[in-house]
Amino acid sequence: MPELPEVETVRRGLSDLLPGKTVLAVSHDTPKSFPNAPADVKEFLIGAKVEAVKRRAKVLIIELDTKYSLIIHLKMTGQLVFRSRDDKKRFGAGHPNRSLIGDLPDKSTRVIFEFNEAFLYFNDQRKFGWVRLVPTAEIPNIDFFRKVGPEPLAADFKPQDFKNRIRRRPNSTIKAVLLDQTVIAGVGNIYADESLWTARIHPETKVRDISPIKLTKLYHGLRDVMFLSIEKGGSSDKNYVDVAGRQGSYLQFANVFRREGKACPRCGHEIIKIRVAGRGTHLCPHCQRKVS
């Protein structure tokens, strides 16, 4: 599933492309991916101009001048790919500056937005993602947005704020707490593993057993790996691409994630994979010693 850096990469790409463009038409193949009333689509989406593209946690928000917004959740396999009218066929897998997506629409395309000179395709192989049209003023009242935690990369989110949030669950493992979206927004498996390695904390350590100094290191480690991932265009494993259809390169810089059996870049010991909080978890058992 795309995590905060991947969704932020998509947001930045769309922010350069969509504002000022008018939605001429929209089509979809299944109501599950586009669960909106036709009357609302006709009145508040068709003919609307994009004002801004925002993000909250792992969710994209495209604000329209009709005072409605498109809320887009990519879930596990969702993609948003922008193509100009004369660039609907673009190949070149393996070339770093070319799209890895071929002809569009394809069999995974669920929603198509048509603009004056371009198309925005929402592709989703597993059909878990969705695009919803809602009144912009109602977004803060939606259950997800009411419950989701603060943004870890926000300028006003300080180390003490991070520690206070984490300590709300003293008897839980630190990995489980990092993955809890009500504690902190946008952290998933990749960046939990990477930040815990950076802070030398074993993923199974209970929050109550982690010192304030270690939590401060974890705060900085989490932000550092996320900022680096955004710089590298996110982490592409199978499905994630940016709005041009290109893969992100962060996993080339990962220290432990998907590196089981390889040497730890810090101490040389073998990286292992275990299961924590129901998720495959990568760590160095020498650098990240388990608290007994």
Given for the second form:
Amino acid sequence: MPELPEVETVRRGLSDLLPGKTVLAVSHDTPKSFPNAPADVKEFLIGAKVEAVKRRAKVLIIELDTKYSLIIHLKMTGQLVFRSRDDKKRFGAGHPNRSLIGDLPDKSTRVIFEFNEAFLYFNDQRKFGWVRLVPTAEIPNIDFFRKVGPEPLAADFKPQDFKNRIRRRPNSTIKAVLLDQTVIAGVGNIYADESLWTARIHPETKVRDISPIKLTKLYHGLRDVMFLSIEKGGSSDKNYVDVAGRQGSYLQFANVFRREGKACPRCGHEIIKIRVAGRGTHLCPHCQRKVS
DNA sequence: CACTTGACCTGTCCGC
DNA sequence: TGCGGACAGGTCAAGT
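Given the form predicted on its own above, what does the protein look like in the form predicted in complex with the DNA?
The next block holds the full complex; its first chain is the one shown before.
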């Protein structure tokens, strides 16, 4: 579930909490969740101090003072939840900011990082996510980072850059291209559907059939929905929570996603759900016509 | 080569 | 209430 806005929300939370803290211990459930632990953990992680928490596409990068970094992908159901000794006082029962998840670790907990008086839990129900320890200087050489496209929210990412990237795949459907991380970084199913609705583009439209004006609308639509979602703490359908265990509220503002059978907020026609590029896809068949 | 489909996992929901 | 099947927000490898 976590797409760019959710991962960015987690990054901001971790960035407020982790820098300056030293890793005291690490435990993990399976090699799958932490492929190069524990041998490397003992040697490279314990005693390391967190310097910064960054994000590239949907991947979190926790930079340590040892020239190593932890890189973390939440995939569909990953969570990173931070609990300090003070959290019971700050987020106890009745507190509006209290965590929505219970005692940790729970049965979805895969990796635990212990800091002084605090723990960071990596939970992942479906076990698609992972944590890796890599030399910081090697990160740009990792296959995923070499291939991944530009950050759509970067200040220097202009409409023309967006159009040029998208047009590299003229014969694909626009939905498939938006989801392709090598074209644009960080777009997932929710923000693909929402941005296509905003730009009034049918998700099955071939890229070559979309006018320049519509592509410009899509550029702005994509950025608008992502900026709004970050402001709302991301989308929580089921699993996603921030570092304090709180859900995001963006889906309250969604126009089509998970709204099949309801009225389109723009024209009142019924929103439908179809399958495009192998993914559940939500659209208004009246506002979003196939030929631009 | 460009593009699409299945596999990876667990949990939940829906129809019988 | 139980059971089988479909489905879930991401990414690869393998297939056409």
